[in-house]
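Taking the form predicted on its own, here's one chain by itself in structure tokens.
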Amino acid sequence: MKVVDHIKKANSTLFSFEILPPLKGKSIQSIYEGIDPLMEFAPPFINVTYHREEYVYRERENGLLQKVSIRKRPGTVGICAAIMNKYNIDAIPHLICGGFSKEDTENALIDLQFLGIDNVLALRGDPIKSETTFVPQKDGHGFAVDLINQIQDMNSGQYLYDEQESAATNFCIGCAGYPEKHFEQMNMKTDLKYLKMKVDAGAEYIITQMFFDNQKFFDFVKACRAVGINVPIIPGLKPITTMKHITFLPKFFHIDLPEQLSTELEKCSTNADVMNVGIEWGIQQSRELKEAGVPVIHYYTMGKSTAVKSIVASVF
């Protein structure tokens, strides 16, 4: 079932979460161990992130360096199929621009349609570690809106090469939103302009980047509605669980921690202390969002469900 249909059928706020594919060499069981503890809360769908390849340079026998592509995690197509088969639940793969040509994207979408997966989250993706800015794949997309346009073309039966009559796909497309603005944009006004372009191109719902101040989310929703973005907006939450998160999350995701939260975190001396603060903050955030009537609360688990389970058990 499509995400928007889950939302239309719901009588109250839904719960969903996102998992991280395991590192190369680990079995599918490592994914199930992160999902199993959360299934009692009946999530209507689970998102599966995609991580780009990385490049390393290896010296050859002649002394020259060879650029080698390395994938550290498996792709999302097989993982989504396994999740749907085991749990009878919708799985949503992340599709990104980085590392994919248009042909690669089309082939991935063909595989997804064949497997009965009818939801995708369309993202530009991050630069690889060796790049300071995002560089599109040769004959690939530079922006999420272009990826959305390609998916919509396939939804209309238009493929890259019309060598034969092709059946139209039927994907429900989601996209990303940023309550504190995407760090590459000049200001929130320009960020909302590009978000509206994605919605106008065919994105049917928005999942936000993590945030820790609900007022920023409420202001973001209000600003979206003011510029004519009327699709469901799903808040994304990430509980802080380790000392490392205190500095890593603001730096990597370009977000602020509220003073009240930072004051409590400064008192922590262990990861256990941090997790307790993070869970309590996540509970209060979730309760307020649920009371406000958001369609879904989406949690970023990063493959670890302990903190999210404690939050959801207190809220749903």
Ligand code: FAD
Given for the second form:
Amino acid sequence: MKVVDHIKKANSTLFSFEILPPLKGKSIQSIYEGIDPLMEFAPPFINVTYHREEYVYRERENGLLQKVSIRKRPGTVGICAAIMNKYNIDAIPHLICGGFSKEDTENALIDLQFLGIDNVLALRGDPIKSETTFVPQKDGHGFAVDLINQIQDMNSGQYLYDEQESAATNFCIGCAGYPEKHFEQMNMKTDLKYLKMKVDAGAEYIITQMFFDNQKFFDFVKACRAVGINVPIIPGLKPITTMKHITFLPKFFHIDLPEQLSTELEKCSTNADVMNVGIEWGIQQSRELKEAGVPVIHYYTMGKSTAVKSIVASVF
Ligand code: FAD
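What's the form predicted together with the named molecule like, now that we've got the form predicted on its own?
Let's see the whole complex now, leading with the same chain.
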């Protein structure tokens, strides 16, 4: 079932979450161990992230360095199929522009359709570690809006270089939004212009980047509505659980931690202290969002369900 239909059918806020494929070589069991503890809260869908290749340098026998391309977390589509098969709920693969030609994208979408997966979250992807700006694949897309256009073409039966009539796909497309703006944009106004382009191209809902200050989310929703973005906006929440997160999350995701939260975090001396603060903050954030009537609260588990479970158990 499509995400938008889950939302239409629901009479209160839904709970969903995102997982990462495990590191290459780990079994599917590690995925189930992250999902099982959260199943009692009846998520209607689970998102699975996509991780493109990285370049690493390996020393050869002659002492020279060889540049090698590796994918540390492959398996997104297979994991989605496994989730649908095992839990009988919708799995949403993230599909990115980076590393995909248009034909690769088309083939990936054909695979998804054959597997009965009718939801995708369409994203551009970040620059790979060795590049400072995003570089599209040769014959690939430079922005998520272009990927959305391609998916919409397939939804109307138009495949690449196609002369005969093809079976129309039926994908429900989601896209990303940034309550604290995307880091490459000049300001919120220009970022919203491009977000609206994604929605006008066919994105039926938005999932936000994580944020720790609900007011930023409420302001973002208001600003979206003011420019005519009227699709459901799903807040994304990430519980802080380790000392490392305190510096990593602002740096990597370009988000701020509110003063009240940073004051509490500064008192922590162990990961366990941080996790307690993170869970309590997540509970307060979730309660307020639920009271405000958001359609879904989407949690970034990053493969670890303990903190999310504690939050969800108090809120749902
Ligand atoms: P876009 O919408 O293409 O925007 C990228 C930048 O370009 C923005 O600054 C935007 O304002 C600007 N822009 C957009 N369109 C145009 C245009 N036509 N002309 C000029 N400028 C334009 N990354 C992964 O690699 N794998 C994942 O699984 C993944 N999952 C994510 C899930 C969520 C919910 C979120 C919020 C992010 C996720 N990301 C993921 C990270 C995401 O790929 C990065 O944030 C990336 O930098 C931007 O992706 P986007 O889809 O928002 O890009």
